[in-house]
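Take a look at this one chain, the form predicted on its own, written out in structure tokens.
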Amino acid sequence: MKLNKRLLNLSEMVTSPYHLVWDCCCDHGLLGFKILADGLVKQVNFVDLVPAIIDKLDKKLSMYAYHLPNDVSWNTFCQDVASLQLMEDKHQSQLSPIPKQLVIISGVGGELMIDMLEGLMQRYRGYNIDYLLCPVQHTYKLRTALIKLNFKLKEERLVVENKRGYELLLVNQVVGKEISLSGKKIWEPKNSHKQYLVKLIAHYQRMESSDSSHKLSQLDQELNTKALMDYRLVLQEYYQNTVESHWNVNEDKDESLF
């Protein structure tokens, strides 16, 4: 079975052996299936709100179970990913030396994530739950929102493929470091991460130039200011002297990426 490089590099950091996986959004159930054909996760629960994702799915893992190890299983939910039940003793949640279940978020836009997660905060604040988010777009405002919930970093990458970059994000309300907002930690001296980049700071300053900018919210205006303020400090303490001397951040007009 072969990934693309995003859902390879999710699939690697699931490094610890939890009881349960929920792969939310999961769409044709690539990852979930290879997180239990490496055999460290014994269990894995598929996500999708479309019962037509989920009604394939199902035959897919039925025809395809042969290659799985015999001591694995997965069920599969068509249901909103806020209103999934994951765990309900706390107590024993927050004993845990180790998270003992990841819910992982991916293939959606960072604001439908952001919704996702405030639900299910309104039921798991504070529990020992590692969660992996992979978000398509609004990775800043996303980085925003899991601070204001109180999540910490355990891991984050980098991933550049056709062109599109993609933040992943291993978080936990109990155990981690702070979450930087602009993901200080993941930009390297590659020229696809400075491509990535250099998309960025051109989006926020479109967003800023823009004749609708008006028509945000002024908590939105706000954020995209400091965006385009904090990557554009990305830029001159990581690729100033590393890279190239000067890069023009208007050079690249592809827009792919949002």
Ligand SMILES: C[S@@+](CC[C@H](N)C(=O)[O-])C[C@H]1O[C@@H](n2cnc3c(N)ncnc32)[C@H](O)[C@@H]1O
Second form
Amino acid sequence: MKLNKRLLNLSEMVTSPYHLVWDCCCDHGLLGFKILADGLVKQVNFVDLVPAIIDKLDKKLSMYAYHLPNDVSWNTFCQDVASLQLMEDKHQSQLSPIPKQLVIISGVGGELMIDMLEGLMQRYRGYNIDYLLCPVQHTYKLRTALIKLNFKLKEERLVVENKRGYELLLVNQVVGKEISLSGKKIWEPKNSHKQYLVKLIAHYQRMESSDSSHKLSQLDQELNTKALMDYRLVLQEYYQNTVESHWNVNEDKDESLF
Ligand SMILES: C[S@@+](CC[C@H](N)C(=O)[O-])C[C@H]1O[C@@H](n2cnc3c(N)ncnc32)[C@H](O)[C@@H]1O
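Since the structure above is the form predicted on its own, I would like to see how the form predicted in complex with the named molecule looks, so please show that one next.
What follows is the whole complex; the chain from before opens it.
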């Protein structure tokens, strides 16, 4: 089973022996399968909204189960992530210093991910559950929503693959540090990282000068302006002042974005 760089990085961020991992928006199910194959986690629940995807996955899981350790198990659920029953006792979960459950949501847009998390937070606000998130676009807006929902940061990474940047965030309602809107810790002295940043700035510049920007809500317009300022600041402070001197030494072999 060959995982792409993004899925591999997500699987590497699963370092705790959770009792249960939810692979939400699972589609092909490769991430959950890799987590089971790694053997640290014994139970994975796969969730997707589309019945045909879950049917296909059920068959694939039975067919390839011989690759998995004998003591692991899984379930599949065809449902909306926002309405999941996580089966977690709040009191118990807060007594345990280590979260017993991990909810992974990966490969959907940041705005849709916000809807899912807001749905889950109606029932699981303040629970010691880990969430591993990998949005496709709208990461700044997602980070804004995470802060508003009182999430805290445990780990974050930036993965650049096939000319696209993906921000991976491990967050929790109880444990962790303050979340930064522009992802202060993710930026490394790599060309691919700088190019992702330049691409983000270009996106928010386009949004600001676009004829249709007035169609956005006041809140979204303000958010875009703030994102543009914040990303410009990262470029200025981090890349131009701090890192430029080390630039050639730390050159990585990532594909160029342009
Ligand atoms: C591009 S795939 C992501 C696959 C994998 N998680 C990844 O990161 O590569 C997105 C999947 O999300 C599912 N999806 C979209 N909205 C959903 C929702 N509200 N609840 C559950 N699944 C959803 C879609 O059916 C689709 O299979």
